[in-house]
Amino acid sequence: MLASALTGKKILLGVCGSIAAYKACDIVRNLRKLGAEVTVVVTSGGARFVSPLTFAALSAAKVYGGMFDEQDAHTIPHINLARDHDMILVAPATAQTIARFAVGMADDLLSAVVLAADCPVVVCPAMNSKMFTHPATQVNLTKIAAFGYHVVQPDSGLMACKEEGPGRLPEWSVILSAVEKVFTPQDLAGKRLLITAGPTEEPLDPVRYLSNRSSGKMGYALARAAMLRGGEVVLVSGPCNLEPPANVELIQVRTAQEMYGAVLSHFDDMDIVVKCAAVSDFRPARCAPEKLKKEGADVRLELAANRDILRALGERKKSQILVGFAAESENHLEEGKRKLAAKNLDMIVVNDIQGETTGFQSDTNKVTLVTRGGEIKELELLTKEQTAMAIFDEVVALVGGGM
């Protein structure tokens, strides 16, 4: 199993008295699946919703609760728990606990640990929408953000109290992004990035279309990696059955012509563009207005060439860093170098689409990076998320080199 960004990280999870406390069970399980060590501190209110015994079983670790538990007195838990962890994640965080953080109270174990901590603190509010939008809560959230705490905005939706609005505990994918971002260098902060992903579909009639086997996984991993590194990301995606990354602007398109328009309309405002989409080179020359029938149909298919988006960007680019992908089945490096020069790229990512662990639909990739300066770097087999991070390591080097 390949390592994740959380492997070996020590995370203290604070669980407060919200109905969303039951979701903290899944947070513990998911963090441990990613290789993190988890210690739970549950408030007296949180323990009313989920038993500390449950958290002990899920975390395989001692659960802390009372400020003055006699069996823990010699360990000074409010100090040593703060010292011994890489991060404190409070999920769910109630209005009361957030108020404690805002004024520096230390009247329960969790607030005392947070007050004594030097490590990053991530706070995930979860409460009734009127409580969340109340000016007092909003002021408190502003205060703790000013302290350097990372506040994750809640989801909107129907509450357990039957009211609807902001205040739901975010989905795990959003919480995970907030956690991983804390451990990720913010070397793309202030940069605007455009990333393309997925296939395109070229309609033949209202039912049928030409496409390819791209899943979009690599492009979506790139978008998420850029966001985690602090970038402002626009993701232009063809049809994919993937959840969009948190905090990324998604523009959905279908055809190559639609992708061409979306990419070109945003290009001038971007600092970095990564063209990962598997754009169809050809489209049916004519799209039938009605479904083509078997009987009497002309089985010949006339094709028309789509515009080369990457070439157009290479001709138009000024100060942007432009990265392309070359998905090849033979002569991989030679084809990559040819496209790098022909399309005026700063870097090209070459991969073998016929490999069992590197082709379409796979969760892993093994690519070779070729830069305009002639540097060639072959990456080992990695998850697509790890591959995306390695690609941006090289992109950051290009940006630092003034290319």
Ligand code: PMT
Second form
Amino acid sequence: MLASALTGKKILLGVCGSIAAYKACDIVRNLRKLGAEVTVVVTSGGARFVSPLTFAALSAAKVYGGMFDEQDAHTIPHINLARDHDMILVAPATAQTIARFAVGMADDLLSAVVLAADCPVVVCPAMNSKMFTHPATQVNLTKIAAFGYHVVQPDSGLMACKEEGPGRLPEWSVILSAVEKVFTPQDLAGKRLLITAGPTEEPLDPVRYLSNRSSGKMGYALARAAMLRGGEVVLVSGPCNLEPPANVELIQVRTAQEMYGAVLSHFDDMDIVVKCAAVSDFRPARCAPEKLKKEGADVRLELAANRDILRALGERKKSQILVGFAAESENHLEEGKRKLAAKNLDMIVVNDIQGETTGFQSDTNKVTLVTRGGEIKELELLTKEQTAMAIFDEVVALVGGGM
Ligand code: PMT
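Please move on to the form predicted in complex with the named molecule, as the form predicted on its own is already shown.
Below is the whole assembly, all chains and molecules, this chain first.
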């Protein structure tokens, strides 16, 4: 298993009496897959929906329920559970349990543990939308947020009670982002970042286009890493089949010209820009309005040059930190340094694109970071998520040196 932000973390999962309790089974499995140790505390309501036996089997650990279970009395469970964990995640959290947290009640094991804890608490409300939007619940959520608890906004949609509105337990990817964020230094807090990702498509006719092999994985990993570190992120993405990271503003574009427009219109408001997208340097000089026929076709393709977006940013740049990528198959460093200078960048990520484990489409990457000051840092083969974090370690150092 590859190391993740959760490897070795001890997480206490509180499960309350909501129909979404069945989703807590997957939460236990997913947390453990990422290397976390999970202890489940289930309320009496939660135990009506999912048997503690199920949680015991999934977590491979004792499940706690009652405040006064006699066989545990000597261990003072509410204190020891609070003390022994790196995080408490309450998912699903009902209106009743949130109200208990808000007034500091300790009349069941979960609320007593939360009251006694000094580790981070993440709360994922899940309930009927009228219960969720009721002023009492909203006041309680504001209160627990003021205590420093991290409240994850529920999804909207059709619920088990056949009503529609906010109150559904969010998808696992959203819960995971909230959990990982708590364990991630917030060193990009207050910064606005623009990340580009994926390929561009340059149409030839309504069904054909020129493009490249970029999957978007590297750019999406960068956007997620920046969000986890507290940044406010705009992701300008070419066509990709990836789920966009939670809490990131996604702007979808198709062509290099559309990407140019989206990037330039946001640039002045940004603190940091990372241009990871594989932008087509050329487009067909003309896009036929109807599908081209092969009979009697002119087999030569006339191309027109696309504007270099990164170069335009380099010319316009004021205080922004500007990071480019260079996808290279030979003379990596020389080409990287040339692009860094020519495009007025603060850093370039030189991407070795030869081999199946690095560059386009792979889940891993091998890059060398070259800064304007001439520092060169060669990274080992890492997952794209780890590569993204390592890139932001350097970016944060550059920001620290003054933007
Ligand atoms: O998406 P994946 O499958 O995960 O693959 C990731 C990746 C290999 C695409 C990525 O890591 C990468 O290397 N991206 C840069 C690809 C590229 O276009 O490199 P380049 O050397 O051609 O361009 C240099 C820089 O100029 C890049 O930052 C590029 O975004 C930018 N550029 C290029 C052309 C253009 N018209 N406008 C630009 O802004």
